[in-house]
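Here you get one chain, nothing else, as structure tokens; it is the form predicted alone.
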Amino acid sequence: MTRTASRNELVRKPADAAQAASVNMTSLTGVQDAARHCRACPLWENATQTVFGEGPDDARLIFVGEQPGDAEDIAGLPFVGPAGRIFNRALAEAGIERKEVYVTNAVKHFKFEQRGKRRLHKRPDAGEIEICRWWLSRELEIIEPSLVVALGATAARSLSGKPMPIERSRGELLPFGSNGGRMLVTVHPSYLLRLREENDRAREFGRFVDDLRIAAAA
């Protein structure tokens, strides 16, 4: 089999999993049920479970992160770990109710490297991002948000279909989709966790909140 044929086969597998599960692919519940069976890339083998999006199916605003982390993989819910706590605090300061928005990830399984008892995050590669776009596209089609916020480079790549430098596009309301939607690009909250200096963390948290305020106003 040629490399192209093999990749096309992989891209079709999420749809095959959905068909095999005999679920309704026009509802978030149906898509979530189907995603539990996805074997389109190797990430499912070591992950605890598929971590799907969370929030109302009529949300006007969607936040897309990179992938679930260790805490999310165990809980089965997006943004419940350390980065999730920063995200929640930033949402509150920006005047956004988390229960009113939809939160998901570009990649639905936790990719990690085992170091002793610790599971260390590994960034998804381009192939894994591309394969998992099928599920993210279903979420977007069902919810039809007015604004999508890409949290970090992986989310921006998944949504745009190409690499996007964060700082070059950050804070701008960009056209998205064919129905007049828009996209805003900002950093992933885990970026703030990696900053060592307290002053740097405070400054960058403020910038992050400013970006979310743009989303709230839009």
The other form holds:
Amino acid sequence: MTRTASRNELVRKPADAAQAASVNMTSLTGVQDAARHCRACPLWENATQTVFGEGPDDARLIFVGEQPGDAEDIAGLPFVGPAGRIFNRALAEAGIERKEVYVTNAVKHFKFEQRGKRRLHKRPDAGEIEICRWWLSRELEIIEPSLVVALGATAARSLSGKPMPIERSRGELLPFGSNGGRMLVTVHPSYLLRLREENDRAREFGRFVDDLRIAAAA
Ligand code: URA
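Moving on from the form predicted alone, kindly provide the form predicted together with uracil as a structure.
Then the entire complex follows, led off by the chain already shown.
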């Protein structure tokens, strides 16, 4: 049965959304369909839509960002805004084809503060990250990648289940999960956008590409 839950159906836990949607939770499209109806934390209320991951279900490499931004919230796709453009450039330099990898976020709804006409990004809190881990876990279970790349602290926290300082383990191939998978932690592409000095930006972009090359080689 593939009935989809109505927008008003009560879903307090991510698993309730899955049940209400009565979809096949062993396929990515099924999980994505269920995630559209998630009301497990308050972020759905102001967001335009759930932004689920994108990419092949047999991808060997998964990239996990923080949460959709303004452009992603509107498009319904991850990493299509300014951070996505710099991410795409770094992937290309590292020799990674974006269409061959799976790209997703730790949190699937855009969290923001309205300032006039602008929607300013707000970091998801520990509770929101924890609740949304349920969806990320389903994506990981189905895809079973060889390597998961955490883009920034929110993704690293979601994947490891605890706060994880980026610089301490950056660029290392760490054990992940129980099936011999590995995880690599690097910075979030938005960090590069925030650097004011041209020299800093070039250096940090190079370091980011180096991390992606480690991921590609692994
Ligand atoms: N930042 C993220 O972490 N994810 C996106 O999809 C876009 C910006």
